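Next up is one chain by itself, shown in structure tokens, the form predicted alone.
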Amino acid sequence: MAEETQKGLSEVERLYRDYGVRTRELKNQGERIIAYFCAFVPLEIIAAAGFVPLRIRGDVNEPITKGDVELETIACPYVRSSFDVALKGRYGFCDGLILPHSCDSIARTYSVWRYVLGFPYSHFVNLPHTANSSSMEFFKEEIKMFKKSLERFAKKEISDGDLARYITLYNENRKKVKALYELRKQDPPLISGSEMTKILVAGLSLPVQEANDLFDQLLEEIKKREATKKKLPRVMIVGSTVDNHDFISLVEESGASVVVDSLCIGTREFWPETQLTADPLDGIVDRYLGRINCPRTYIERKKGDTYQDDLERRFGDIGMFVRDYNVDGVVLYMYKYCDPFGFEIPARKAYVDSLNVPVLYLEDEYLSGTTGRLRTRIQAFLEMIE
């Protein structure tokens, strides 16, 4: 009975140790894969054309070989270890490539990626770095050619209705993940922020039905926990891509509750919702462009405002996660040569400052074997606000 009442999270941790296996056999069985990088590209178009999106992750376990061959070592460990991981087979099977003008780190390798891959189809993104109406505008012609580009290659068309379809299923996915964060705002959370962490990364591996399907299950199975009684500091994990458990878990085992994010694979890229608009493509521009809270995307200060004003513009989310979730502590966690967070620390550490919760800035590699170097920082921080 007791491996019934988890089967959810059983499929979660094999989707989460052998990261693709779904999209294997879904190739296996004549689909076709589309990888793709990063939260800013559009996989209501990518579904709409019939194909399954898979997001591409590095390997914090797998030692960077073959990838610093082709790439310069000061570049983005994330997407060194992706790229290293790609080289080795990895999204072999996939059918095509799709990467974002998110960060320099991103697009300079764009031409790398596509000429040593060599996969059968591949798209660059151009994401204008400004949100104004001007951005907007050509972002919607971006995403245009994006969308015949996808459709030459699919030999379909993608119609509104189609688009429609992908948008709504997107949205209710993204709920479905706010519906799995709100477990976490009881004091225990009846989830802890490791399991999240497997959860939304074994999500990204999916269609994005199964994916729903999978996170009803996920809701029904831990509804039905019985919260432990031990209460813990509550903290928030603030940073770019983690989509790997360890540095999660040894926060948690350090002797905090990993309640709430802002992270890459979090809270920035599932809590903005597509608009089903009259034009299905200004929707996707609003959202991939203007509402995705990314420090690549300059937010532009307004005439008049102070110094604090702009903070809470920039970084209101997180004030508004700290007292959704009742966060005792945050936790800034950036990785090496992450230029667009890194030149961000000093603002975001004086608006989480300004919140007057304490806050701890850690800077790591994108390796498993880095992590537990931070453990005496991490239970000294813990120490101080419980």
Contents of the next structure:
Amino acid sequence: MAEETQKGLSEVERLYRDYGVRTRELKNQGERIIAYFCAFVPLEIIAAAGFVPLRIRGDVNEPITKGDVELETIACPYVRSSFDVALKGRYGFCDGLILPHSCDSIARTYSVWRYVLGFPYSHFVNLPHTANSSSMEFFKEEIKMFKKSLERFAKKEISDGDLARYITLYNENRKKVKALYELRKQDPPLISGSEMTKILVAGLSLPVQEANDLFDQLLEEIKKREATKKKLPRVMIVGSTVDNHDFISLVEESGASVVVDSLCIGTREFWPETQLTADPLDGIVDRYLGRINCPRTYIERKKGDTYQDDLERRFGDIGMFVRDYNVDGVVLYMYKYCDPFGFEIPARKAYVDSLNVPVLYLEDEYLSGTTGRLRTRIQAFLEMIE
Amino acid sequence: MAEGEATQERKKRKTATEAASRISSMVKAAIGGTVKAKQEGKKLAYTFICCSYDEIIRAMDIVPVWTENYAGICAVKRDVNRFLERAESLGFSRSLCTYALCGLGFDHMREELGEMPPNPPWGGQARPDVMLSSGQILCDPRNKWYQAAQQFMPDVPIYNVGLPWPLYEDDIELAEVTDYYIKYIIRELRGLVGFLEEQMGRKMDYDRLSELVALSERTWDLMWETYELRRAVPTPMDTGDAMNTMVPEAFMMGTQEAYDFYLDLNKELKEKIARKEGVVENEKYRLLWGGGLPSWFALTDFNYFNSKGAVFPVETTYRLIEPMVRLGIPDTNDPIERLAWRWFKYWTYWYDKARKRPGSEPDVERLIQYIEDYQIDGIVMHEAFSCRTWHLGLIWQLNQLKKIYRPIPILHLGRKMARETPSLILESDIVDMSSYSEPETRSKIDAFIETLESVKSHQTA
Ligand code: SF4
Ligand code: SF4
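Let's see the other form, the form predicted together with its partner chain, since the form predicted alone is already up.
The complete assembly is shown below, putting the previous chain first.
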């Protein structure tokens, strides 16, 4: 019985611990795998071309021992770690690599990734920084070029029908994630923050249909759980990419429930869906450039807006989550050398202050050793909000 | 504190050319000019270098305030700490671009005081009427800095110009993407004109814009021709001076003054060449400054190289020009279109060359070209920790250079020797002096010179 109720979660554990295990199996069965970085690569197109996408992760428990020979230490530590483990062969079985123009740390290292790792295929998706009408028009052409490039490599045309099918599948995937997040609204939440991170990471290492099946199973299992934990301060984490559970676990071990986030891997990428438009690429363009709320995409201040209106437009999702998930405190968590987020910290702080919610800002290095040093500050913060 | 730091300011760096020595007073006048212009009620725009909108700003009679330049000046004056610390106290990480941190710290102080912070370097950075960001593929801070500044200048509007270029790909020909890039850049630049017209309440004078664009194009050509004179042995001017002579190119494009400056420099270099007058008397090593912004507070390191007989006839940093005829811009009389084409063609200039050498890349190809054209013995790069834009990928470029660049091997004393290009990577920052140690830097330079020496002696043995 216990085993039955844990099946989904133990699968998550397996997929999380041995990251990429399922894609390696699929590779052995003749599937082709495309490694990609960050939330801005349109997965619908990769899948429609017949590839299995695999998100590149770093490893906070693996010291950087090889990457520095090829890559400067001033890249953000998440990119450095990812590159280091890639160089050690973790993604060596993949057939291709796709990097998007998220930020300097990714864009300026494209050549390094491409040449040093020597994947048979590589591509850079050049997302513009602004999202006005001319940027949308440009991005549509860029996405068409990406599709063409992938078709050449796949030696197959990507049909609108295939695109529509994967848009639907990925939207289902996003809806299931939202359903899982729903289970965190109650107090105490049914799923912990660290479990959620593992679930999302596991999902990103599977073909979308398999991820959807796994999420269904998890929903069933977790709904049956009984909330036994005592009530703890409800914390939201806001930051760039958190693809390891270690930091979230640290916050939870310090005496909090992490109930929601504005993160990759988290709500930032799972909340926006792709609209199914007559030309499927239009929906894709709209989602990736217009709906993923990441500081790398510049949100224009509308005419007549006050500065507070502007903050609401940029960070309104934080406010929404704070209300919907009954958040007691917000942790702004950023990596050293991350310019896109770094320049927003004071404005984000001011926004959270305006919600009358306590906020703690932490800078980290994407390494579990350094993360541990944050414990005392987290504890002090939690004591304050309790 | 400012006073203490100001006393640390170095003696003026010795320049090789008379032209370079004039630059500091030109910059001082320009910065003073912005403060004065503000007092006279002129409109000011915060701007970034290398954003293809210089001529547009000038044609609209707007005074550009180059915020990166001002941070650099604070660094040269060794008066940055109070601004960096202010930025840090606001919650900005010290690991971010220190130009931006210095600027944000300065602006915050100025806004809080309602006047310039006490003893601001060269009169201070004047409050802008508009801020022009730049969403390039080049630099995140240019996309985010002014937005951050709006927190304490909420009334100053921003226009963010999208200016991408395609990255080099094996499977994609430039011709496949050119049209949509050009179309986008044109639309973005027209959007900028529209924004400025609205803010300034006046129309763009397109004839004037055309004149300024044509003037810049002539300036590009003249600067290129002038810099090519540095191929001479001994070289009449090196990178130490180029860190000054970049000023007209970076901050004064579209002005007659910039053109005239290169005219003077051109003349001066030709005279020096005729007299066989080099940067150093006995030129021993010719080095390529292969990447990285300099430590503005330690430009005398260039003199230190010179004292060892090492000169830099060429650098990739700030040499953001190619001759117009080689860029191959299609015929058009529309100045906005010309600006767009110049931008696109410049950034993709080395692509065709790279395609011809397996494993090459535009940036690596450029290094190879300079090594050959300028008879280079070694490469020096600087790794500034706070700027990812110009400093990521340098190590890889050097590694790749070693892998793919094989000049005809020379048979030498019975041994086959590929020419090794020794390289040195210096590490510190553009602005943040805490990252810099003069003795350490100099001992690295000494060791490098020894390497050069031993390579030379092998070659001649
Ligand atoms: S953490 Fe920041 S710098 Fe690193 S990849 Fe993400 S956005 Fe870029
Ligand atoms: S990151 Fe580099 S290029 Fe960008 S503003 Fe800073 S110094 Fe300039």
